[in-house]
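Only one chain is given next, in structure tokens, and it is the form predicted alone.
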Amino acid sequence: MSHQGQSREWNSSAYHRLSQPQVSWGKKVLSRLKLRGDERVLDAGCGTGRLTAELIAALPRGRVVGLDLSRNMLVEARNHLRSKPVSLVAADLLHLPFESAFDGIVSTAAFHWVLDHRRLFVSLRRALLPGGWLQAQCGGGPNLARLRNRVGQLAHTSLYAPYLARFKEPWFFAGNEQSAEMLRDAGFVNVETSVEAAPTVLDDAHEYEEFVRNIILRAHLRQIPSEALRTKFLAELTERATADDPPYSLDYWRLNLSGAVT
């Protein structure tokens, strides 16, 4: 495999068993839909599929197609909702293969990982038909600033920086007048944007580990080259943590998108 097919890659049966936290916002998103029943639906960043099982029983005449990047959370997905109607597809959220096709795209926890949001939605809205609407919510704003600036002091360390130093983070943490901003440009109307806290508190110094090997920093730990190196890095960041108020807290802060196309 290619390193820019290892990028996109997830340790995907992990992901699945410690997503709790973004399944629980991405519920909320998914009680703002309005539906009828019979839509056509993508799941922009479907992941394992948790959250696309949902929206499939409140589609019970309509259809939804799961897309994501990785094929690795492809296969967990089709594991995961391999009883019920849904077609999955691998593809790049900047280069949809879908002209006027649904009637609306929700999307949770993915659209941070894309660092270009002005292509984006340019991509989503070209996806959607007339009237449709979109419905989102990602990382936003001072999304992680706490554990993100552990990481930047850590990165510039003696040990790491050969390695981190000149690493650009994976993300895109975008505002909420910034993301209205281009949300118009790409051409929907209706646009809502807003940042709220999410904070997470993790059980133990275990699951801080876990949850930050896996579902934050994977990217960052594949640019050091050894498992002791890698394990040593998280040892110190979870160490920092313990100190915290609670202690293993993350402070996420999501943000929610929406808007419609005439």
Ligand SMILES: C[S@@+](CC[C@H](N)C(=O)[O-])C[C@H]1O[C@@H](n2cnc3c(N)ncnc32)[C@H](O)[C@@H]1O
The other form holds:
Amino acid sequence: MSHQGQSREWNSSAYHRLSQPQVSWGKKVLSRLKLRGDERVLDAGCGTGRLTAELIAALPRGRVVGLDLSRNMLVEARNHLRSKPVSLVAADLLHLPFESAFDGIVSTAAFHWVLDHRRLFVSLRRALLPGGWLQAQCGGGPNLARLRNRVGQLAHTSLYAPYLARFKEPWFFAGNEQSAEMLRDAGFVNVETSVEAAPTVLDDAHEYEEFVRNIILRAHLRQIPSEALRTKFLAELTERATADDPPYSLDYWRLNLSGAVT
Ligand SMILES: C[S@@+](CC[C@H](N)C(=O)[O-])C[C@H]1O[C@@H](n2cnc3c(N)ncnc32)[C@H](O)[C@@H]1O
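Form predicted alone already given; the form predicted in complex with the named molecule follows:
Following is the full complex, with the preceding chain placed first.
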């Protein structure tokens, strides 16, 4: 697999097992949809399909397409959604292979992994039918500022600097006003955006380490060439999190995005 191929990949079985925070946030997003039950809806960045399953249940006469860039995620989603009426597509959100195809697009916990939101929103708008809507949430605002600050400090120590000092964060955490402007520029109307705190407390050091390893810092850790050093890096972050109040808490913030096309 190419380097680019690796960087898009996830440990999908770990994500499926650990993604309870993302699933709870996503369920709140789905609860905002006002569905008739017959719409064609795209789950943009569907991951292992835990929320896609909820969407399928809410659309008994509709059609759901789950789309993701990661083959591992799609294999896990295929397994999780077996026997359910869904199409799974491997594609990049920046180059959606759809034009005027959907009544709605839902996306949760995915857009911050895409660095160019202007292009992303144009790609999404193209995939929607006239009258279509977008309901999405991703990381935004000061998302994970405390953890990122710690990562930044460690990255500049002599042990990790050769691998991480020049590594660019793989996320874009946009602000709500900036996002509203970009959505309008892409042709969306009735745009609403907001940023909300979503602090998340993990059970213990082991769960914290697993979560940070497999979900948040997977791209960072790929820069570090040995498992021993990766484990040490994570242990240093976990030790700092032990002293937090409450321990093992992650300072998540979510950006809500909605809009429609005419
Ligand atoms: C944190 S997971 C969220 C999965 C699911 N929506 C959930 O809430 O559990 C982020 C997903 O976005 C996908 N993703 C990231 N960048 C993408 C892109 N450019 N195109 C398609 N999918 C992408 C990842 O492969 C991953 O499956």
